[in-house]
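A single chain, nothing else alongside it, follows as structure tokens in the form predicted alone.
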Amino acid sequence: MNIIDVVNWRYSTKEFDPSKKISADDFSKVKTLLRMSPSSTNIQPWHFVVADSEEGKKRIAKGTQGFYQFNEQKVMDASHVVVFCARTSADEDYMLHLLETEDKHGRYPNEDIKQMVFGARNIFANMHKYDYKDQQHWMEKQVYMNMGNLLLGVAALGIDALPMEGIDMKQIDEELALREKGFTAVGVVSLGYRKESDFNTPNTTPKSRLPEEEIITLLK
């Protein structure tokens, strides 16, 4: 499957087949996609809560009650459901933890480069914290970058996905005790395999995108 085939095959799946499950081998690849996503300054301000059991999915589905009830079945019928969480702070302890993890993985040929990267990452983090006053939003943008990376990656594996913001994030935070752990939910992605009856499949409901000449400008 080439990349053009992949982007034309994937779509926001509205009906999952509950009888089809993601294999252990493929789920291992899904976890790698989550870990290896890029982020600004490699800050990796994320955590992922995954449910593949009935009980686990029921806990996440508590965020689909009331106004968001239209998403309940999309959680319960999926093979796996991923709650995307953002950090609520990037304090000195976390910055040092990142630095030492990178050092352990051999990223720094010497101490000078290590400290230069540490200083640069803190400059950007402090810029968003004190100057732009949008550090939380900045970290959440990195989480959304990860979500996009996952959607394309799982499509390449032949796995269907549905990203959802139609979830009560406060309810998810409370159910999973995320805020006490220094995180907050920003979105949920259901993973699995489409039902043939899904009205939103590309062969039933053609995909629609703005034309290339409207959205791409080539500078000369």
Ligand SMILES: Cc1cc2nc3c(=O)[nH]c(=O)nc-3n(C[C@H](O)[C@H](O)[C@H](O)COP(=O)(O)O)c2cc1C
The other form holds:
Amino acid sequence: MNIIDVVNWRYSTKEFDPSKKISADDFSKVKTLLRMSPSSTNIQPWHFVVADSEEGKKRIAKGTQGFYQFNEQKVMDASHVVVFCARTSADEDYMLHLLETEDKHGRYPNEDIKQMVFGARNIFANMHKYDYKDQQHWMEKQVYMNMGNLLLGVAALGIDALPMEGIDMKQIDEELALREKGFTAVGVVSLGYRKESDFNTPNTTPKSRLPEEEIITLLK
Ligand SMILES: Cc1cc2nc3c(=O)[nH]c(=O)nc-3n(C[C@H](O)[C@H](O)[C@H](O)COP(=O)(O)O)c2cc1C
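Switch over from the form predicted alone to the form predicted together with this ligand, please.
Below is the entire complex, every chain and molecule, led by the chain shown above.
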């Protein structure tokens, strides 16, 4: 499929076929998509909790009770469910850990460049922490970018997906003890394969988007 076919093929799957599982080979590619997403200053402020068993999915479905029940089946029938978590702090230990990881991967030809990147990343992180006072929000934006990367990436693999904000994130934080580990849930993505009966497939419910001329301005 070319990229335009991929964006037209993908849609938010509302009914997954519970009998279909993502292969080990494809799941390995899913993990690569999660890992390889870009982020501002390569800060990678994320963690992913993945469930592919009934028990695991039931734990995530604890965030789909009451008001959020409309998403429960979309979690339980999926092949794999990914909880996107954002860091709750980018402290010095983490910044050093990033730097040393990059160094190990050969990113720095010399100490000067290494220290320059370290300084620049800290400038951005501190700008969001102290000047804009939105460091948490900034980190969550990076996590959302990863989510977009995953949605397009899995579609290219022929895997269906549903991103969900309609989840009780506090419940998920508690169930997975995320806050104790320095993370908080920001979204959940179900992955698997569409059921033909899904009312939301583009065949039965065409996608709707605002027209190009309304959303894109080409400067002359
Ligand atoms: C961040 C985000 C959160 C969403 N949350 C939900 C959700 O909780 N439940 C749901 O059924 N759909 C959810 N959607 C699906 C959107 O309604 C859908 O992406 C949008 O209508 C565009 O349609 P498409 O994804 O089929 O192209 C969400 C989408 C995004 C990007």
